[in-house]
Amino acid sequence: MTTKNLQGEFITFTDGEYNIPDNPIVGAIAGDGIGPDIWSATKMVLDAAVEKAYAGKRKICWQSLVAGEAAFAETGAYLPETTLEAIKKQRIAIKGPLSTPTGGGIRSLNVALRHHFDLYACIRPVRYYEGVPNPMKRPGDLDVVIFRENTEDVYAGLEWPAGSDEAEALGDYLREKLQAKVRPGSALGIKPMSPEGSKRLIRAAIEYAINNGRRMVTMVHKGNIMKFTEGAFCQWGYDMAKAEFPDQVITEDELVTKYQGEWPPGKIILNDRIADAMFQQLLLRPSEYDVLATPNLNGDYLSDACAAQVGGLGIAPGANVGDGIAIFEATHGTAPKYAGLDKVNPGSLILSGKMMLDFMGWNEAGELVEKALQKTILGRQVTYDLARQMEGGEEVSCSTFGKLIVEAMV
């Protein structure tokens, strides 16, 4: 059953599984910055693919949610309880870039919000569109998802500055009980990576390459020298997939050894990359990934890294999703020197909610906002971003590009 209010009905999830209503009450922070440029284009957007994909029999009831410097300066507080509460209630929220506070407090509001739920699956996917200006010959052989766990390795936030009484604390631990070779004086800083994330992470990348098509999970990971966690990370996921997925995924050893180097119909390959070769991969041949599954700090660095290849961060999507709770966001920062100018790129947070509309199974819709956004770019009336690099560009405001979207939606 569903929970009502006045506007719309709240979305469940029971038994592993989302129960969308036809009129959804999902979050809406806006964010600083250019934020509320970039959410007022994407509202428009996404209201208006669901009204021409249903006919009005469905509809998003937005509820507007505050978090950041809006938050603080009406609440006194950068992440409210109240949309907390709000989130937990709704299960889905869309969100724009948001200010991390300076001189302490919550060191990202993001990774706050990623603890508080348990948004353990960052997901990016990367894919070109066409007549994006990008640093590539061959853009297009780009179309990978990343699934980066969140929760864990480096944003676990377990550091201690140099000479503090925990650095020194621990240091001496290291050295007189582990005669670990730690300088007196250092910065100390702890990396866990526990069997239960790494499963959970590489099981969610699985179950989407199932789900979606896809044919490949490239677990990337730095296992050759931190052998007891990242490598750690890739054996977990080995031994997951073999008891969990024992018809569906064979190992590259497997592909070569039992079925001779022919891909069987219907099987998804796990294999596993040292990250700094992947990086290389990426570049040189990229049509040979699919999905890939990393530790925190590897996939901070190949996600924006794969935007890079087919435009940059400002035509990026991005979600972090839990059990129960996911939260779809645009990728970049708040650009504050553009803040209020109706200037900036919305794309990055309309694809995102593309996204949303995907994982809520309102697939119809998503498509219409991605056919739309790419027939708009290929018609060069586009953001500065993109006209000043763009042969023939013509420049047009954030909320002129989201008209044209929707007017392009056919």
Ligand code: NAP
Given for the second form:
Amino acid sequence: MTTKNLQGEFITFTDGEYNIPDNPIVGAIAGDGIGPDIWSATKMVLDAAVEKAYAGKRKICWQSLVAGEAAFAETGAYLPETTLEAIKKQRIAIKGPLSTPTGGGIRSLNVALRHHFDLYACIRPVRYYEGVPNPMKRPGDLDVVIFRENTEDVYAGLEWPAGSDEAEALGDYLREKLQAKVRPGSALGIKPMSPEGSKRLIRAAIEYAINNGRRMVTMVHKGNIMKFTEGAFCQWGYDMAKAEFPDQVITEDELVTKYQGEWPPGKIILNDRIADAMFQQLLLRPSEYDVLATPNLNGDYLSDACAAQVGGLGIAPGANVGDGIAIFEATHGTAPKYAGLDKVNPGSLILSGKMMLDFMGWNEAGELVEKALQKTILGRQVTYDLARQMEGGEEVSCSTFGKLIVEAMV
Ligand code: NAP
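Now show me the form predicted in complex with the named molecule; what you just gave was the form predicted on its own.
Shown next: the complete complex, the earlier chain at its head.
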């Protein structure tokens, strides 16, 4: 059921599908530090793209939500219940960076949001935009979309300090019951990985590949050493694909044995790589990879490494997605020293907004954003981070960069 409201309508989610009205209510958290600056530029760009693409027939009704320091000042809570309730109702939200409160038991507001809404897939597309300074000879060869598991593995939060009662009790259990060699006084952490958690992440990666014309999904794991966690992640992926996508997915082995190494168009190839080898592969043969599905920690490292290959985190977009709720976000932090200076690059949040438009099926607007950003970078009037590395680059402010992107939309 679509609930009418004065400014817009709520997005609904039925039978696994989002229903997007022409005037959806979308939550927006500006965030801390540089958040308000980059959000203001991003909003301007996204609104202009939607206006241009649909000539006023579609419009996002932003609802401003608070979290982080602004929320704490206003409500005494870093993640107020009202914000969580609003996101639950709106289903799609976009956010700037949030600073991690010091002390007080919250590990990270971002991790808290992911756990609260069970946003199990962290999605990071990484591709090169021409003109962005970068360390590679052929940066354009890398064009991957990373699906990183968000809720299990070492981010499950199951760890206890050295000498704590919990670590000692767990250590005693491991030594006595499982004859494990654990030194007394050790800090201990647990790395849980479930069939359900692994399969839904790999399923999301395969569905993305199918829906976006990608040809390969690579599971990245360290199963040669961690056989029962990361090794199982990979095996569960193969089992799930065989059961659920028998007509769409073939394995790398089948590519050789059944198809003589010739990719059959329309099929997705599912393969796997050991994590350490994958870091080499992505540097040496990046064009051979496409969609990556990874457990939590591998994906954490790989996402930033890939972003560096195409010019850094300043313009790397991301989203955290569950079943029925998706939050799009800048992948960098709050860069507090630049807060309020109207200086930093809004590209990461702008491209996260482009991801959001695509996710909503508003691809025409998404494409306008991406093309205009590319054109602006080629025009060399860019924020300080790009200008300082770009021959002939002219530094402009965050808001001016946003305005130039809007002007570049044709
Ligand atoms: P950071 O905020 O990402 O900033 C580190 C450096 O990255 C900045 O000093 C700046 O480099 C560069 N940078 C970041 N964003 C930029 C942008 N939009 N444009 C241009 N350059 C940019 O990392 P941090 O200082 O480690 O973390 C600060 C706070 O952010 C912490 O509280 C952390 O917990 C939080 N954090 C939040 C998120 C999130 O909400 N998703 C993610 C990471 C960190 P230069 O100094 O070289 O100019």
